[in-house]
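Read the single chain below, which is given as structure tokens and is the form predicted alone.
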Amino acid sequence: MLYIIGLGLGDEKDITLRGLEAVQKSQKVFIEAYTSLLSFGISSDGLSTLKEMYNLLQEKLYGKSITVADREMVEEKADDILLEATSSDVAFLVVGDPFGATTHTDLVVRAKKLGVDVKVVHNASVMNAIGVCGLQLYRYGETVSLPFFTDTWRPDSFYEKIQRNRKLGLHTLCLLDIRVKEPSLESLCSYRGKKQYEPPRFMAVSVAIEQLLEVEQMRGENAYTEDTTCVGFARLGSEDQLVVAGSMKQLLEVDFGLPLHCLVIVGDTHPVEEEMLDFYKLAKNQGQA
């Protein structure tokens, strides 16, 4: 059998105990550490090792031996992980909801076409609780994902997204990239030795409004502008999460600390929503949730 569990988003209280049972139950356990990261696990430098996180959930509720599951081993040996589950129970732990990330959808498609039981334990993702900041879920267009924008990389797919989306007057999350455990450039080229790991990035809410404009400066349809009513996130689903709303241009002044961040751009607003969004006005309270 092989469990997909939902973490939730803080920390390691916030798993289920359906999801517990499993886990407990389980003879090995990997728990995927690429698409997202508890809140708990990350640190002032950008991440606190993995190894100590992971620890740390072991020893503090989960009582088990935790195998990082990164991207290579994910996206390239998950026939390892599924054999384990034709002979055993195997608990695959994931950030926030198990089908947050089509990584997971394709786990599961796998385990299907090899004869493997699956079972899934739902639990709260990025893409719930941004309700939190009154902006009624139904009224979201489609989800955009931004990447860091390199010197020779600057994609911009994600701007007829948002465009369609505020022609309808919907708003529009964006997810903002995280980069751990990314191959080099200089590993990436070399046919020899160890391969080598950029540090790990999150990006931050001013990053991502500053991309935005810059693809706005580019294209000109005026799909949004520094006027914009966004809202951004941090660490949301912890005890110290951050909300607060207001222009792009105010909001790139905005220290919103420790990721991870993410952006809302809101399109129109029925009344209920401009009352609940006004608690996280930077005139109001500088948006604390």
Given for the second form:
There are 2 protein chains.
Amino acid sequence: MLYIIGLGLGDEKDITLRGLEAVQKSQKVFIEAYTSLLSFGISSDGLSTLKEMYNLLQEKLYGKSITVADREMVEEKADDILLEATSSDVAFLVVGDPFGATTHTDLVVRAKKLGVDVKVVHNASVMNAIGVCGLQLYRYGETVSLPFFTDTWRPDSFYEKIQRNRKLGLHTLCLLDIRVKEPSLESLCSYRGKKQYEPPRFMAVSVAIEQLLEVEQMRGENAYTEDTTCVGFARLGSEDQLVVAGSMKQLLEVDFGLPLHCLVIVGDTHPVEEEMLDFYKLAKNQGQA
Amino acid sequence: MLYIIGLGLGDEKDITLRGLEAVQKSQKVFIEAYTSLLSFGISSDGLSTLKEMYNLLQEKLYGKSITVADREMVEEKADDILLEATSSDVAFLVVGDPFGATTHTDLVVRAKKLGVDVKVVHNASVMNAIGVCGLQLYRYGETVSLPFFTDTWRPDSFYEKIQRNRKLGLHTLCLLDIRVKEPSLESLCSYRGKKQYEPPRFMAVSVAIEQLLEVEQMRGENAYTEDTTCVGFARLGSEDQLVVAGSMKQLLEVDFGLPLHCLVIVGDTHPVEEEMLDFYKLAKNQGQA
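Moving from the form predicted alone to the form predicted together with another copy of the chain:
To see the whole picture, the full complex is given below, headed by that same chain.
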């Protein structure tokens, strides 16, 4: 049996009792390290590291050793993981909910093709935890992803989607780029030697807004302006989460601190949504909802 | 402190360790009974009742008594609950995640106005757990709600929204009506005496599809047809969940069993989405993902 277990968004205490039971009865435990482990591995004081977090998980909570599965491992060695799951219980831990990112769907598909039974243990993900700001989840349009712009690559396909959502009065969740264990350019260009990796990068709310405004300036179709109300989130779901509402211009000046960040572009609001947003507006913010 | 704690979708084991800790240190514990407790209160064999579930929660897990807060209580006595939270720790348990339904936003707004500190403990909700069928969450358009039609009330504002989503190739989550503790017509018409309530009702996938097809027939704009691929879900997130993909016509014939049900109308699909959906298509289905 392969258990794919969502860990939720905060720390080791966000696993469910069902998830913990599955971990405890599994002979082998993997934890995915590539989608959004940053949030899970960095505590509010910025001092604890992934390593410490694993130790905590291992010793205090699970009582067994955990293998960190990075992107390469999951993509290249999935069949080894799945082979183990044919004859024993294997737990695969993911941050958030198992179906926030494509790769886990892929793992399920591979498992099913090999005849491995799969059980999913759900948990909170960014896709529902953003509800904390008071904007109703059923009033969101299509979600967009904002990639890091480079000198030569500045894709803007998110623009039409945001424009469409806003014309319909819908809110837009912007997922911000995360780059973990990206092979370095040097490493990709060399034929031999150990692979080198870029340091991890995550997009801050301010960078997201800068990129959004750059694209608006180029396109000039008024999908949004610097006065458009947004909500910025940092470390959503953890004890020290920060939620701040304000215009794009205002949020540009807010230091959201450690990752992960995400951004919501607000559409038309109902009165209850408005009342709740008010609590997060600048000057009154910093509170945990 | 008011803790608003998501219980997740399955049973008492879907609470998180963080949520359980908060319950354990609270002096008073409420559980909301009006949004979607049906799923939480009915086990796979259909024998256990809400009462038994509370007993289980109380005795096995929480070690303290729980007050069931029905719609009237939350709407009329919210201030009493909040008053207690000014001087002690109060836990308010909700099925799914605290921000799936409007009313909990309302409770937070009231709490903040009274100066009561609020902490939210997130969990899985229908809004993200539907990811289990393999359709990517970021490819959903606006969510719609399907209300029970009556002889005289057959609202169809969901039609435009579905049509819009489908034109854009997006999936549509349809939340199906739940009627719990609705005052009976007789009771509303009488001036005195104890309030009487209708028996609880929940919309089945087949009823949802009948209503959808009825509206399509009236409107005739081809937003969808009986051949449109959909995914039906029953008891999403619990051990005996059922996920079946097929055309509307096919799903009409499937007995999804006990509540809660929901329905996804499929938009354009990517190859990985398609592969995953195949596992749920009729003849191959019944498996738990």
